[in-house]
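The chain below stands alone and is given in structure tokens; this is the form predicted alone.
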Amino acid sequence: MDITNQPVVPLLRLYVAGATSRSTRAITTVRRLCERYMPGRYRLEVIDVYQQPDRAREDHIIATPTLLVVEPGPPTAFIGELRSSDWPRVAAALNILTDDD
């Protein structure tokens, strides 16, 4: 809940590298398991570090591909591609239970 009492809808940011076969699984599988454990209830931006470089600066990104949880803070990153078993680690820095738990 933020200061009104209304639920904050967690903010994620996934940087990617350009059209390439691993950046199309990074996408895909965050929306798969955002779409799972918070249907509906999430912003998820795709950011290319190579057309927004400035982006990926100011978040301080060193690699791709790169999932930033940005809200509810603090700011964590999840760096390389996820898998299956990396989302209880996701879930716990979006304040989420899983089925898994």
Second form
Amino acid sequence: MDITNQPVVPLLRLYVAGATSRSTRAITTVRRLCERYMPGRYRLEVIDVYQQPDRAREDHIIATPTLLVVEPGPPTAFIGELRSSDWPRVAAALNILTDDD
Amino acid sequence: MGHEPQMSPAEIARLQARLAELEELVRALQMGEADALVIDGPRGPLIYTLRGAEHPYRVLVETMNEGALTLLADGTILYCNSKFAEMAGLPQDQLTGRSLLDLVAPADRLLCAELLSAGAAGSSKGPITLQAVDGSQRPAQISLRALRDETEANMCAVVTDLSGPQAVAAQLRAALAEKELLLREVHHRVKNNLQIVSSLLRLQAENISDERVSAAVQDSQNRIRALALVHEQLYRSESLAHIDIGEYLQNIATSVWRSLSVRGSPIRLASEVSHGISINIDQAIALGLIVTELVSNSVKHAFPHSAKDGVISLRLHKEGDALRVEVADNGVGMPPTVNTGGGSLGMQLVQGLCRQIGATLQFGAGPGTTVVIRAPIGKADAG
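Pass me the form predicted together with the partner chain as well; I've looked at the form predicted alone already.
Okay, now the whole complex, with that chain kicking things off.
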């Protein structure tokens, strides 16, 4: 069981570049991760840097795909492909205690 | 050393996080996981796709059926594709850093070293024998080209495996191309020689005072020109075995008409030919000589009194599987003896040539003269 005691609903932003297979894969992975740790209790924004380059600049995004954990803070960025071995680090940034630990 | 400015723990944590993020970025870039970079430009953020441009080429290089490498001038391999690794009998990652010379049969190493230095200077290519790590050898063709940019590789190489059946086909194609080139050259020379003969005959005809002898020599000159035209058209054309008969006969008719018409003669030549019909060379030569005779007959004999409104026409088109060639004029018509086997050397030649190519010869009713030749269209196999 996942134990989530979040006062705020976590906010994640996934920055991708266009509808490439890599982008699609990143979106699928992040969705799976969210559903695993905080089913139904998260906000995920997928931002295409081609469509909204200014938002990428505001968030200091340098490369895509980048997953930015915005809330709870402090903001943490995960750049590149998210493997299942990276998931505990993402969970830690979300202040989630997991069974994996 | 001086005093370090004091940093608050929060600031240190922020910098550490930033550092961790940059390390993450470097790792992602090194692993090829990032697909685009967002760069802040003066007019807003710019997005540079990382794989977009390179990716298709990379796939191409990895899947092509030829070895591809980048090399230093001394032959050190910086990169090779999987096909080359297969030829070398080693995994790709074990080839980086090795010398290409180690993968060449000892007897060919000197040659390969020469190709490498020529390649680093510009480009080079040549046959070499590759020797895999297990000692097996295979013939190959290597093409090298210098890279003129800031990358550390000094040249790139493409290695074609010449040991498989495809290689045999490639060698055959090359041999065939060479033979065709030779044949083209032969046609060119034959044409030149025939042109010389033709010119000599013209000079001779001009110096013969007896008009009949002079005319006979000129006839021969036209026949030889017809032959020269075949060779000229062949070495200019793509196929060496076939000739566009419409174009050829039109050229011949024009050439004969021009050589025989008296300057300022009002006789016109009208032609109406289908293009794109290919026939073999033997038939083309025969038809060329036939048209030479018929057109020269018309020019010489059809208009004995007045050539005003005189028209000689050449028509050529396909009629079923056969070729229909018609030479006609609106002149006085032929004497009846001609089509019964008598007549000039010219008409005997026409009849003989028709027999030779299995063509039928038909004389149309007047007025004027109409000669129709129907010839089966000979396909390939021309010698």
